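Shown next as structure tokens: one chain only, the form predicted alone.
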Amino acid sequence: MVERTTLRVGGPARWLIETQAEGDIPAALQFARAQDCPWFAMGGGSNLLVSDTGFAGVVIRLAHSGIIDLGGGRLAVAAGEPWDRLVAWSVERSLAGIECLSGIPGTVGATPVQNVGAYGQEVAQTIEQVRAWDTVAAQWVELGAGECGFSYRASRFNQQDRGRFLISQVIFQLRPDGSPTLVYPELADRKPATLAEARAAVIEIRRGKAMLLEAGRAESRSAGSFFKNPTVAPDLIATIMAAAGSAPPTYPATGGLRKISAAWLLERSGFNKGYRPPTGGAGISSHHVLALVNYGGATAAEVMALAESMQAAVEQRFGVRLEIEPVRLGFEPSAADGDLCG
């Protein structure tokens, strides 16, 4: 599992299936219960913390890929199927609504399950079907944009049905020759005019926060940001204004919330950009304070000792628990039976 996640951490899965089919996922699912063990689906493995004992169950990697152009900015697209593929093939040819998702790893099945977003923009805006194996029916489900529960970083895919479906396909209705979306205002600044300007644009500024993962750089070993935006009651912003001396960052959520900045909250709560433990290959990017990476050797336990940490220091001075992102595999309690992450 180690050359199968992007942290490059972790031991082994007892067993590995690759689906080169659709058809493969229930047969793979079968072979899973006649082992009477748990599985795991994963993509690219880009947003996955793997445990140093490894996994005693199956894997099932959905390697199936391939877009069919149903016209009219319609994409049927395999869950295997890379995703920042998908974003240029999709620019290339005028496709606007997934643009500002550039440069972001992992695969196509996984976009659904967390609401994949960046810079402006979420594949639950462009989601309009998503082909599933339900585990329950035992059938193939077809669930509409409004069946998939979506809403912040998540879905019912990784909340209230989590290791009910596995996703085989989704369906995406872009935008033919529509403009860039220009909300971020970090890539608004940049002023781009065209869709391959703004996919530039994107990646150049991901590159810059050591957001991009590309080979022979150390700060590639990584599963992205760690910890999500957390969300607030409004009353709680006084109280964090208080203990920090100064306003954080907030943004509108559902329910009346404040969505507050992680990064913001970590660096005022002693972490800073390139901070390194005393022992240990674990630490945190040199460019972005949400990213723990894999500076050489790192163990899982290391890394998840250092955001432990980094939880407790948020929450001890400001009273904000934040949440990790990446799905942990062969931790207690355990994430199998029906995760699909990048």
Ligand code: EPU
The other form holds:
Amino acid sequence: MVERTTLRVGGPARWLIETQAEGDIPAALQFARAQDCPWFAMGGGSNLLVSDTGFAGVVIRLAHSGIIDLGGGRLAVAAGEPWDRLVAWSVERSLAGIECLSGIPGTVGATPVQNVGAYGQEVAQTIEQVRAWDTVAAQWVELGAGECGFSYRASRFNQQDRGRFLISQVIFQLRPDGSPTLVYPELADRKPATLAEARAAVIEIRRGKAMLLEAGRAESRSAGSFFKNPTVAPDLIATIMAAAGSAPPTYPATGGLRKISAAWLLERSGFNKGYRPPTGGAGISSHHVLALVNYGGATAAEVMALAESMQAAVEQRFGVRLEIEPVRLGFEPSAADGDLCG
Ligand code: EPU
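Can you return the structure of this protein in the form predicted in complex with the ligand rather than the form predicted alone?
Every chain and every other molecule in the complex is listed next, the one we just looked at coming first.
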């Protein structure tokens, strides 16, 4: 899977099936069943850490693509469409709502799963419907946004119904001739007047933080933010302030809670930009503490060892457990890892 993930680590999959049309999804599942193997659905591999031993099953890569303009700012987009190509396409046509999500790697079908968000927008704000294969009911379903259970970096697809649905198409409702969303201070400060200017500004900001995956840049071998920003109760923030001697950047969250910057917590727990453990190829980006980077030849075990040392340091200093953001594949032995499969 080294070639299929942006982190560029991980062992092989026993089988890889790439969909070319929606109908390939149930067919691929049938193949996995016939082999008595587990399956795993992936998009662009930009939020994925595969173990060094790989995955003893069928990886179904959702690769069918295409944008259908339904009029009035509604777009039906196939799961395998590269996300940033959709953003560029929409911005060119003055369709607003996803311009702040410029420069994010991965595919459209993966965006509802973790409710991709950045610079003041989340896909949940513009998704009207998700069309997916329901592996429990063995049928196609169309789920309205209200049925997707969206919250910060979460949805029913990565929470209670993880592994149940394979997303084939997403319908977005964008705002025709809309203006850019300028709620994130770092973006608003640049005063972009048009969607195109907002897109350009976001790309520039992301490039500055090495969060733009560009071929040839060592720091692009990452999976974006490796940790989520933790959501905590206000009294814990007071404790953190007392321990650190200054206030962490916080953002509103639901239920009276606050999100705090995981990067800030890490920097005050001894992990700084550019940190490299004494051995191995994994390290921290020199531009953003949340991005773990494969500086060359890193193994999944090295990435995980670094991540775990970072979690332990923050937990010890502030009593907060950082949650890993990328999906991990092949780390837990599954029933089919033995001689059942294949
Ligand atoms: N900060 C540090 N050290 C750093 C970087 C940031 O202390 O190395 C502190 C700064 O005080 C800064 C604050 O953290 O003001 C916030 O930093 P930033 O604006 O970069 O945002 P973030 O909370 O670290 C989140 C998302 C990113 C998204 C940006 C912009 C998560 C886990 N990450 O990062 O998403 O691009 O906001 O909206 O929510 C991703 O999920 O893969 C991702 C890149």
